[in-house]
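What follows is a single chain, given as structure tokens, in the form predicted alone.
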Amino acid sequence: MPFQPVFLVTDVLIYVLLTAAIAFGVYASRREHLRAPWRQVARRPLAMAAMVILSAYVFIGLLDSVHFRERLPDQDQYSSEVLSLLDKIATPLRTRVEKTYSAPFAVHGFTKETVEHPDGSITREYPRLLYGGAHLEDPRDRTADIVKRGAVATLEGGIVWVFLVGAFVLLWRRPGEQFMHALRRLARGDSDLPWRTILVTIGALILVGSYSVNMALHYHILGTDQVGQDVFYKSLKSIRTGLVIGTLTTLVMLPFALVLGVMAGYFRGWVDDVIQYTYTTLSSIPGVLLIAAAILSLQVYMANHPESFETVVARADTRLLFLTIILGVTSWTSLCRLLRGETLKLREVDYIQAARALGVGNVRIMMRHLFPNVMHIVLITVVLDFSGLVLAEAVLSYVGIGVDPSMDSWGNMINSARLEMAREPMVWWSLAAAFVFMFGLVLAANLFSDAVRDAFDPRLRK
């Protein structure tokens, strides 16, 4: 085989995760109270744009979960070097690095070396990058080679949103009409779903994908790093991390919520005794400083069995999957508060006391009854928590606790600009360019939480 299959922890949760989800979409199309509450969700323009953008980030991130090592040339070897399909895909990004600094769309470098002409003459001057600008034969020429790619790029992403939006409407026009007809309708928003909204997103975002192809081909668009490298690959690389510490926390988290929340509301007595005493607990302890504590004792055994890992991604990706865990432990504790109160109220209804009374078992009223009538509030809770999640990795690996430091995040990025901001000249496009990634997903994440808790709390519903 041309390259050999890795398959890392968090790509193995990732794709259980990515499985439950359709089977709960299967799950949850074959019910009509499950349908009313995403119906009500997909009805809101802005809860629709900010899913395609959620759709974008998943879809970098699901590239960058499918590992492999590619077959040495010519030998019956793999490489040890783990790369990913977004790696493969950005190639030419990841293989441009420069000395050190550079600007974003700049030609020549940041800082100023010492430079050898020909004649012998030594001067110090900023010297020409190796890639960004490469193709052009003079520097000057630069602002109008950005504008030429500029407008064909603006070209080509028009194109291709126009070929789109003419094959939707020819799907999703009614019988017999025809097609200007159904494109006024569609211009002037007369459907059941914000189909106008989810167009210009996805027009959006084409333009915004062209724009970054076109131009991270022939400039660093995003500028480098100290060590030289592509800041907006590094940008798309965090994209997975991101995305993992927000989901696959969630799978730690929810067994712990959901069985001890509805046990103790259920049966009360001692057993709710025991597991507030286990929340409250824990709810004591400082979280940064358990966090700190499980990453520190991590980091030693790392050391000291260099050995239990093959490759450096797997070390880090050992080292993330342990971030999540403890993340998990330490965030369930407001979710089980919030399922114990809602138990102790359901289990006073009829039906349930019902249930009781013709002998039906503790387990089956809590799988058939309960967890279906406190899901809501899972939900909600979920959801409304992705975006803390992700701030949080960026605040950990801030202080230093967070992501190993050879993986790609944006914790890591904002991390490594507290001394690229001291400097003079200040070198501020790392620090940019992780907030902008970051506040595009989490701003996001947050307008579709909206929605959905609006859709699926009873208390909100009209």
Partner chain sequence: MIAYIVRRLLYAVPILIGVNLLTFALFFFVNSPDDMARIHLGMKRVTPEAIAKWKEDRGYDKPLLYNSRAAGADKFTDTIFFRHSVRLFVFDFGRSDQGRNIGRDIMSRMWPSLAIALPTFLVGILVNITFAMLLAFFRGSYLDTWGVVVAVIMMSISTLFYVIGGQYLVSKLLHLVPISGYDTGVEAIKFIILPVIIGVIGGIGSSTRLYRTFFLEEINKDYVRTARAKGLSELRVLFHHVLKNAMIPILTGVVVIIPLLFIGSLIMESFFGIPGLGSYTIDAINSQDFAIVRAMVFLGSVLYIIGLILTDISYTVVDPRVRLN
Given for the second form:
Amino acid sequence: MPFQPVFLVTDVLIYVLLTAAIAFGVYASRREHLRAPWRQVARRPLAMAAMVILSAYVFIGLLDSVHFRERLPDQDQYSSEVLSLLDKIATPLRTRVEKTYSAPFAVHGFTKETVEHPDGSITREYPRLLYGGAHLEDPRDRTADIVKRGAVATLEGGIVWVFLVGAFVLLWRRPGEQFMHALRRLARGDSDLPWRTILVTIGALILVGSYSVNMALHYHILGTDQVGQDVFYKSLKSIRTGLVIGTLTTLVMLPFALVLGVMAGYFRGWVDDVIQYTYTTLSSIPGVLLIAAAILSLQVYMANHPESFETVVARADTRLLFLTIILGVTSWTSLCRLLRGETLKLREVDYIQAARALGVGNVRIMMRHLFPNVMHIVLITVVLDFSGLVLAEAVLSYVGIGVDPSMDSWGNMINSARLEMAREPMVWWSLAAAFVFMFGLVLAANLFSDAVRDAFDPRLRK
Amino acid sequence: MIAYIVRRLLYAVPILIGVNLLTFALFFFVNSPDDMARIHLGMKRVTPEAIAKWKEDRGYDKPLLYNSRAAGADKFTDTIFFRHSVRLFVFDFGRSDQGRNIGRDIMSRMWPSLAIALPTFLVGILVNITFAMLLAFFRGSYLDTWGVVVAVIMMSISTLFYVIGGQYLVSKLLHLVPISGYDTGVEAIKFIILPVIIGVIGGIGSSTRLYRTFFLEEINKDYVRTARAKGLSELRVLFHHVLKNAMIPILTGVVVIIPLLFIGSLIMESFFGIPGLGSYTIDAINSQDFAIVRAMVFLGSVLYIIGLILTDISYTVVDPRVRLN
Amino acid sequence: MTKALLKVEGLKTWFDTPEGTVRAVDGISFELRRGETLALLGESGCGKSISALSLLQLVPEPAGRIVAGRVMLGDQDVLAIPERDMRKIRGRRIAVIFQEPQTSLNPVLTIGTQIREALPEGFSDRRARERVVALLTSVGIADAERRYHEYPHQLSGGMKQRAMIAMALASEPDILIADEPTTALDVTIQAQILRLLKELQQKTGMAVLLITHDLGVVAEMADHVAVMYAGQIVESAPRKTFFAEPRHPYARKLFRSLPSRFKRGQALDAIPGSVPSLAQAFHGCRFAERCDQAWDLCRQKAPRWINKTESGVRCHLYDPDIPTTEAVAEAPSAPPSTKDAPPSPAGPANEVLLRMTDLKVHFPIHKGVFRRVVGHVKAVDGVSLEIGKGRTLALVGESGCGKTTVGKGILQLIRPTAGSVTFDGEELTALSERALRPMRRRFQVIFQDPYASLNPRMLVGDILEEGMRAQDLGGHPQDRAARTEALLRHVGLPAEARNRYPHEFSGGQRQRISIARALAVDPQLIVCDEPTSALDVSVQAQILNLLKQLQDELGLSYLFITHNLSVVEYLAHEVAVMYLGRIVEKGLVHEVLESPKHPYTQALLSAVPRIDTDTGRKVIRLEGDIPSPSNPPAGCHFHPRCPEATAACRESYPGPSRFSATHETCCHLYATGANTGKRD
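Could you drop in the structure for the form predicted in complex with the partner chain? We only have the form predicted alone so far.
Below is the entire complex, every chain and molecule, led by the chain shown above.
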């Protein structure tokens, strides 16, 4: 085999989550009461645009969640370096490392260096970059080159998009409807689902992608960082970190919150007392401090047990997993309280009383009656929490209790860029890159969760 | 009411014990004091003697829970748990791993924290409620729609960017106030003003949107229809009827924070170099000073529980239906 | 004839919903004269409340909009007045009281403040206060000075509604719109409020637009009646004419679907089906689908309004231009009676199925630092009843009297504090939850709220099979499915219903599903907890017929918990009257309802508005409200409200006095043998 698959713990959890999401999708599509609110979400143009963007993020995140080790050339051994599919695809970005900072689209370095010329003279000047714009004979051609490549990118992206729209219309038109008629109908927005918005958003994404591909092979489109790594590549790598924090945290806490919350509300009595005590205790510790305490503890453990971790990636992954767990511990309490309250109300509702009068067992009442009827709360919480968790990652990394410093994350990017704030001229691109990528994800998630909440919250449905 | 508060305070005791056990387990069971010593003394070439000395200096050389070598009550008191965790209950925070008196540090550092956090809190509430009411008043109009969009955009931006952007704009480009630092007395104002403004702006998005839904929820209730049917103006309905009712859910989230204002904000204080408890905590985290982190965890829990009690009391003020017992 | 004070012409109010445009009010016209009460009568969803809100431009926006019509208040078209100036109309010239006093008052403002807001401008602080106190006094609130400073939650439901009325009267309006003003109240409180409204109207001469679904209230209050159906007025007539001879088939059917003692032993003449959805365009008569006199024309052409001097009707039957030869003759006025003869009034049933003795359900009240138990809410405090096989026992009482708790105590959904419940000889209170489980199939329950009683996330088939599965009945899955289908057909639903979700069914249909769920485990006793209270009269009749038919076929026993006495008269064999956790009177239904002994029973019976008002009924008015069961009055619980209370009543709770083998009451009036029968 030319490679050996590597399953990081978070990878496995991501697969589990993905499977669960797909299974739920299949399950929901067969049930009208679950399908109806989703249809309502699907009818909102803004929500669908947000979903397209989220899908792009998720796609990149998934690419970055398939890990393997390559076989070393001519040897019967595998490389110790763990790569992901994304790394493999973005090999040029990954390997073209400059010496240190360089601005976006720069061809020269950011700092003056002592350069020895072939004629023996020594000058202090901005050296040409090793890779950024290296194809240019004359650095002054840069603008023309960028414009030319931009035009090509626009054209390519445009063609792909036009084909996509064409193919879509062919499939989408009503039986017997003329192509142009269907196209006009699409352009007018005369459709059940907001296909126009969806296609325009996809178009915009294709353009962005096309620009990136065309430019990134020849320039560092978002510059390089202190050790000369491509910031665009780092931003892409950070997506997985953000998504893992945003989703796995919820996955970790969900079983606790759901089972304990419903049990507390249904059984009341001492069960309720114990569960309430547990979550009140946990929630009484301010979140940041609990995380700080836990992460510090983990740090010490890791420092003293270096032998437990095979690779740097595995080590960083363990810390990431631990972070999601501890974030989960701090966030399950509020959901648990919410579910307990709802269950307290539900247990007095007539259909539950009727089930008890029929002699239906407690476990079955919880499974058939309570869980399905609190699911909307769980769903709303999950989507609402996501963006908050992505934002929290940045803050925690800044405080020094976030993901492993060796791991790519927006928080780490901001943290390291902050140290260069005082520099003149300012090194702004790492910050800007982290800002744009994070903002895109969080805004899309917020817009999407808004629509989900409107559709699922019975209080807002009136 | 007094009986209620007494009961709540009594209930706080087992919770604080739980908090204590939890942190104790995190710091002393997951890692032994030897591990900690090694971290502090540098991982390489640490002699057992140095470790023993480090532990002895900090009182970490005792057994964890039960001292079989001591006599009488000392079997329990001459332990790490008693000396480092139980004493927190009398607010005896002991010494930090660097040997500083934590209690004294907390007393002196909470005032700068409060100087930033309190104005941010008060101005923030005022601004957020005003905006939310504005949106609720113009509900369904373009102002409302776009107001919500702006709110969503604002809440999608990390606090870090507000701080960095604010510092860059106000201090570096415009040179209006110093970037960071702190002073005592009136001079402090010029250091306080920027973090307060940034803190307020950073919170506008999510709070405005949340409060708006509170207002809208109230506006759809029957008593509002009654008020309109009486011939009251929309403004009076909003200010006199809706605001008072919407304050109930708003208070739920707000009052609980008040005691925690003493601890301050980690981010703000570290960015602006405020010598408060927030930056104290961050410094402790960075220097891996477990004693301080433990103390702050305990203090935070105490303040949070006080916040919960205050919340309940505040209900009795705004909601005549609530009587504590 | 006096000139109309308010004239509504062709009013249309539509709502935009995801399901399409709902024509909630679709072209209604009426007039209201000074000093007159016009009743707008209709079932839920017919648009009567929206009509009222439209008059004041209070329709919830932006979903609802008034699309056509004029509302002339004098010479002014109210609908043309801009929002700013509407404030001079609302509350000042047209005031409203709403159905739910519970939610219609602002919970965080004092009663005084809220009424003061409704005063016209120009009152000084002190005068405003005096005026509000005077208003409170005039609506019968005692101790108005103190109530001024109280909050709504400190007032009982009836008092809140009085406060609402005071608020409406504050500006001395010309017109009062009363939107179901007593629907949320108990019958004795309803009597108080209706009387108050009548007195105030006589005093002030205001016009009242009374919106109600209750024919009894109409009979008691109205001068003129307008019947609404599916967004339109289908009949309008002076009260006397209307009650003597309703003309529209819908109105006639309404009268016939009312249960009463004269219909015992017969099936009620229910209106089939349910109210049509208003999210459609109608081509013919809106009632045609449910009308047994409809012919083809009714389904093709919408009937026009046929006017006579004082009255009018919207029906082809009365259109002189339409030959009615095709019309279907009216169905026989008395439908064939059910198989059985009227239940025999003689003696108790010989076989007792359920016996409860001295049943008590107390809920502890905690207080203080250590949550010590300082008292008990005695929801049920010593109730002894028997239900015979195949018999119906009605448990009657006002809200909060503990009747629902009795039901739950029997079912062991709440474990009783004391007393015994024996079912077919087996003591239920002694059984563990596990031992009880197989017993549970023998006694089942039907609840009031058709929307809360079915799990919205389960298929109807699963709902019905749940009990069979839990009780291990019905054998194989196929057999269960067959059984489910049979059950659905039995309760009058199509067998396909089992593959659908509850939300696809109307309230009446859901109640049928609830009944089928109970029947699925072959019970012997069904506790029916107000099963028809949330339903419209026409649908109520369907459900009552079904329950009766099932009893005849399956020999079921019912514990029928209700506050509706006409249902009791129609359905029950025995009746027990409950007040504040105790039974005050019980006996066979004719004994108790025809010669009530306890003053409470007498008052309760007299407070029910009757459609046959001319029989010279005298209402015994009860003052005050039901006390809290946590702190019941000493002695006889009823004495503070009892018109005949004596010193003895204040001291001790009376023991039972018997009048026949079945009829007994707990009242000091009959305490000794000498006093027995004193009041007869």
